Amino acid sequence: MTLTIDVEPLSPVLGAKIRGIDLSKPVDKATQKMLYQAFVDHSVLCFPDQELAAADQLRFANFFGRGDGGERVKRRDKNKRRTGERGMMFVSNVRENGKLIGVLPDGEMMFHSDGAHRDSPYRATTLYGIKIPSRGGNTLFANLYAAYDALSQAMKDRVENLVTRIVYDYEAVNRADTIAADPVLPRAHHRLVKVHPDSGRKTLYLSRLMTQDIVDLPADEGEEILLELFDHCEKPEFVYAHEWKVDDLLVWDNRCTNHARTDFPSDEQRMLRRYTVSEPDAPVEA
């Protein structure tokens, strides 16, 4: 099976394409370790014209950690933290009697990383394209690899050992609403420099909308790193934009990419659904 897989690359930047694989039907061990180091090696794998059930997009994120398949609940405790565990989510603008089914409807979404507001953030991310509109809703990844290669080494020393303060609000759109988010939501301090446990090479970990500031630095100084940074890692000769077909899968290292979204019309349907993946010893709450 393995020998009938083709590797290609999506761009310059970051990823690859994989064909020869229909993931509708279990995956022998050996081919999983493969995909999991093309996952390692190219930080986003895009496999087109798949035809999957939520279980079998389960049993794929399953191949990078621990699939995220729990029963997704939305309800917050009395400090307005959310909690249940993690499950499958649509990402959507559909809607039913209504309602949206899903999250993350409209418009623009600035760079940020899944989960990087939890102390063990999701490893990976899987999404799958089910309505896809005629024009934009393209998905934008940033190699957080070489925007770390391309700082300066007066950059790299300043920001070594910094320590930055992440949140998210579910209801943000913009940095203004990070830097004002209430101090009830739930924050992670994480390294601004990292090194990849599987890769073993350095990476930013930082993002526009997630970051809020820099833990014993003055506000004002904090402020002036990480808008750089930001401008840094948003870089055209750093960002790969993936334009969506239906039947689309694709999975995303959080590790070392940041990911946004670009507008697309409003009166036409975008749906897809998303399995996050968690580090196999990650507490399973939210």
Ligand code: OGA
Second form
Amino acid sequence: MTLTIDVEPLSPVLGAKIRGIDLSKPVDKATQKMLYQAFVDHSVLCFPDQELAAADQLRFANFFGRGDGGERVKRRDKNKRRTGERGMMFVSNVRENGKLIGVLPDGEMMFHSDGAHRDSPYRATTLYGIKIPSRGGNTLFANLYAAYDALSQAMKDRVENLVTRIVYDYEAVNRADTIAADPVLPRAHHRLVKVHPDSGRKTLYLSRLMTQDIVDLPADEGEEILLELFDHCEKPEFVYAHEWKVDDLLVWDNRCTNHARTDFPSDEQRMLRRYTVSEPDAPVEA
Ligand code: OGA
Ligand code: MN
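Having gone through the form predicted on its own, I am curious about the other one (the form predicted in complex with the named molecule); can you provide its structure?
Next comes the full complex, this chain leading.
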């Protein structure tokens, strides 16, 4: 069965399209391992034409780490910061009885990596297309290995040991809207250059949506580096634009890619089912 699976690059930048597997059925361990290797090799996998119930998607998420199957309840921790169980949600602008059924409803989103505001970010995210607008709403993926590799040696040396402060405001459209001093917002520190644990390759880790500043650098010096790197990581040569079709299942690696979303008509429905994948040792909350 493993031999009939077809892996084809999605673009020269990153990604692979995988056919010849029905993910509504259990998948043997050898095939799961093969899919994990394809995920490490290509960073984004697309499985077109999958008809999946939520439980099928969660089973798939578990091939890549610990699928977050909890119920997503928002809570506040003892410092009044927002926390919550990691779990399924809809990314959608659909409203039922005037209430949104999901999160991240409308329009364009800046580049980011899911869970970067946590000490243990999501290893991966799975997203399954249920309703797709007639135009726009593409998910853009940036290859942060390639972005790192393309830096000058001087820039690589300059950023090698830097640590960033990441703050996530669920309501902000970009980092400038984030009130970083607000103690309620979740936050974490991460290295600007990380080594991917599976590939051993170096990758940049920062984003226009969430990276606030560089720890231990004067504000203006840090800001100059960040602005240069944001622009660099978003260059078209590092970006693949995924045009969604209904029944596409995607999984992406948050450790070496950023993603963003293009605008789409507000009077059309968009709905995707999302399960994140945590590191197996990550706490369920926070
Ligand atoms: C997400 C996300 C982008 C999109 O689910 O984390 O950023 O295209 N989604 O909806
Ligand atoms: Mn996201």
